[in-house]
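Below you'll find only one chain, the form predicted on its own, shown as structure tokens.
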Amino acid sequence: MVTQKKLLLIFRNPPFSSSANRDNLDIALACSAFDIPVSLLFLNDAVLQLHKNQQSHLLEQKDLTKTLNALEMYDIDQCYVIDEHLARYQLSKDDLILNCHSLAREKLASFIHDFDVVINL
């Protein structure tokens, strides 16, 4: 019997800074199509990608809000943020478009270690 590998995608970039966030989401959706369990971790400035009130039209750029909101339809519902990173931007979990689990920074290394494959863009 083959055991399914667990995949963690780490988001590190703020919204609109590069294509890395979109690339990570594309990987997540592709893995979901093949029933590969995917978890998402938003670190540092990437927590801003989850903020409910993004105004991408001011930058004339497309935000990822619709794609992020669709993740649950693809059975991608394991999303994580670091408490300290939310606090840095004075955000609470209620300010986020996804229902994320929060982690203490001290537990980050052991959390990442639990995954078979980690992609860090």
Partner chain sequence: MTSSTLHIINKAASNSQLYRDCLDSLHDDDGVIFIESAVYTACGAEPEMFSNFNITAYALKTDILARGIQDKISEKITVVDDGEFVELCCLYKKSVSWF
The other form holds:
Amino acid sequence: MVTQKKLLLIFRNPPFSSSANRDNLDIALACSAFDIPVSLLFLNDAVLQLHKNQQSHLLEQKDLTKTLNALEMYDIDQCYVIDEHLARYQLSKDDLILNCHSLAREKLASFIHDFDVVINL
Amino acid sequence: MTSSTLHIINKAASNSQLYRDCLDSLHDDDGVIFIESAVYTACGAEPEMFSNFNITAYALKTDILARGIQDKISEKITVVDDGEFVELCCLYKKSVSWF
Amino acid sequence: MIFSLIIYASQTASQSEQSALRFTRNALQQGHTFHRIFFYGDTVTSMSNLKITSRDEIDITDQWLELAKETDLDLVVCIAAAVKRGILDQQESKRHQKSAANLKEGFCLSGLGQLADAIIHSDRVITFGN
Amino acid sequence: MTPQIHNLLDEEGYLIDLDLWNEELMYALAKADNFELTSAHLEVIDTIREFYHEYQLSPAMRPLVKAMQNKYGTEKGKSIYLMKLFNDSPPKQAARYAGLPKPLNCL
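Follow the form predicted on its own with the form predicted in complex with its partner chain, if you could.
And the full complex, kicking off with our chain again.
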């Protein structure tokens, strides 16, 4: 039995800017099928990916927020945002589609320190 | 072997948000290695931004030589060759890439 | 030490794939092994066998294949990323009823499960991206 | 398999144009496999279609089990229940009959 590694996926992009968020989310779903414990951190502009009321069809794109909502069905419930990053866009946790834990910016380093593998797309 | 993280950064310091996020992520005893365009950060006064932290900053020799900036590298930076970069990845428990 | 790499970088837009290649060569020289090299995102476009590299330039894709020949590297190209960008092996070409296949021989298309497997079975997972 | 149906499917038997799906086609697909769809199968196919509609994603095994559990309770929300019901991998076979894309992340 291989010991379980804790995986952190860091998101850094705003919605619609690149396929990185989609690609990172796909990693999360795949890893959960392999029982790897996955946490997601939405850094900076990536908090906007979680913003409610997006209308991706206006840009003829698939709705990534729908797939983000599926995380819970994959037993991925460890989602994190940084307080200061929410504040920058005048967002509160109520504006987000997912129930996220918020972290103080000063706690970021020790948070990342605890993981075994980090993928930062 | 340490329990700390090696941060691998490959963009020039003009990507200020990337550097800020990387700085926010630095834990005590972490290391940072500048590769590709990030080796420019190893020049002059730029490494100052890392001086508040108890970290070691490295820069990749091949990328430095390729850019012809070997005379400009700050004394605060440890220059490592390709083999030593691999060794660092073994020494630190994990890596986080910033790009 | 067992490494796996994630390469997430367009060959034309960045130096990252070359950095990854150099890293791999050096690690192999030191006696380390690689569980898998996983090509993801825009990286996969460089695995087209229709790509032309000018004769006075070095084709990094060929360099991977040469290295793999000597050392048995498992070079996996993410299937979802690949088909989206028009990189198809025979099977995908047939499946999607396309007229040709263009994945360079020596690379294999497979799912993200291969990345999950690499995370489980490697001591270090290093990302090279742009 | 009748030639008409065959033309609508890819190599692995998934529908190429998802909008063409209807119940009649679903039964025809199962019949081509010599597979009889019962009401128990229809519950899974319904669930998988609802899942896709909500999340734009064909579910893997675990989320399918969870969705079944949420809808029909613990008795039917078990992977062994689904595995007994289908002869191929349940998420794949149900997705084919449901006219949905192949679930992601299969090895």
